[in-house]
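Next up: just one chain, as structure tokens, the form predicted on its own.
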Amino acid sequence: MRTVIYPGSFDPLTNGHLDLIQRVVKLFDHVIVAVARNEGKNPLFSLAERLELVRVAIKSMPKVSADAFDGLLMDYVEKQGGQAVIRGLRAVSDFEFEFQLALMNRKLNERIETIFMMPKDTYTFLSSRVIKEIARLGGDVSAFVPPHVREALTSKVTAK
């Protein structure tokens, strides 16, 4: 079974993330959406909340599962028996950062490949950071995230 890991903070999960998942599932037998602890980013949602938002979004995708991880990505991929890591690229600025990570990951474990995928053009401008800012300012994010994520986001930003 060919397994790919899609790591990220997913704070929150966006339609761009889901687009990538729906396309990569055609290439692999199993996709694990791996929600990173990554407290250094000061996430809006807790790890448990982010994991649950992902699980709800992928529940109708039989070849996709969600999990949380902490520590080195390559250790996690190895533990899961993964062959590759998928990373989304929205712009050239993403590439430079992701390329450096991919090279470092290759040094850590050359067996595991990194695959870059671009989202549909309608999602290239999406980022979790921008979506959180729109929500904080009272804007409508319903075109950018699944309905359950919009509800959680609205609830979270109005509670602050």
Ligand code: ADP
Given for the second form:
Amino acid sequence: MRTVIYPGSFDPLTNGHLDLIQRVVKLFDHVIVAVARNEGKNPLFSLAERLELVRVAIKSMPKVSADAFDGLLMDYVEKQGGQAVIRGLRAVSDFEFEFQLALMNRKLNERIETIFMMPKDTYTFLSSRVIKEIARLGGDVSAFVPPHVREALTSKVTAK
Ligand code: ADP
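Having seen the form predicted on its own, could you now give me the structure of the form predicted in complex with adenosine-5'-diphosphate?
Let us now look at the entire complex, which starts with that chain.
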């Protein structure tokens, strides 16, 4: 059984994240979307909310599950029996940070590979940060996130 972990903040999940999940699911038996607690990043959605938004989005994908994690990613991957981690590369700007992270993770655990994937070209400009900003300013995010995420964003920003 080949298991890959897709870690991230997913604050909130976007169509870019989903695009990557749909690509990697073709290569592995099991994909675990691992939602990081990341309190330091001051997320808009709580960990439970972010996890639930992922769960709803992957409901019809039998090979994909979602989980929350805290602490060192490599420890989590080991515990789950994963062989690899997947990360997305949107632009050159992602590269430097991701390169450093991947090599550091390799130092921590030689056995686990980091795989980079590119999203569909129309999603290369998409990030959770930009989506939150558009929603805050009252813009339409329906082309960039699934409908349930759009609803959650609308109620979150109007409640603030
Ligand atoms: P993190 O805080 O770990 O960067 P994110 O939820 O922002 O968490 O991203 C998780 C992963 O998904 C990262 O590898 C990021 O590069 C990737 N990612 C985010 N948005 C996209 C997108 N539009 N296309 C491809 N990959 C993406």
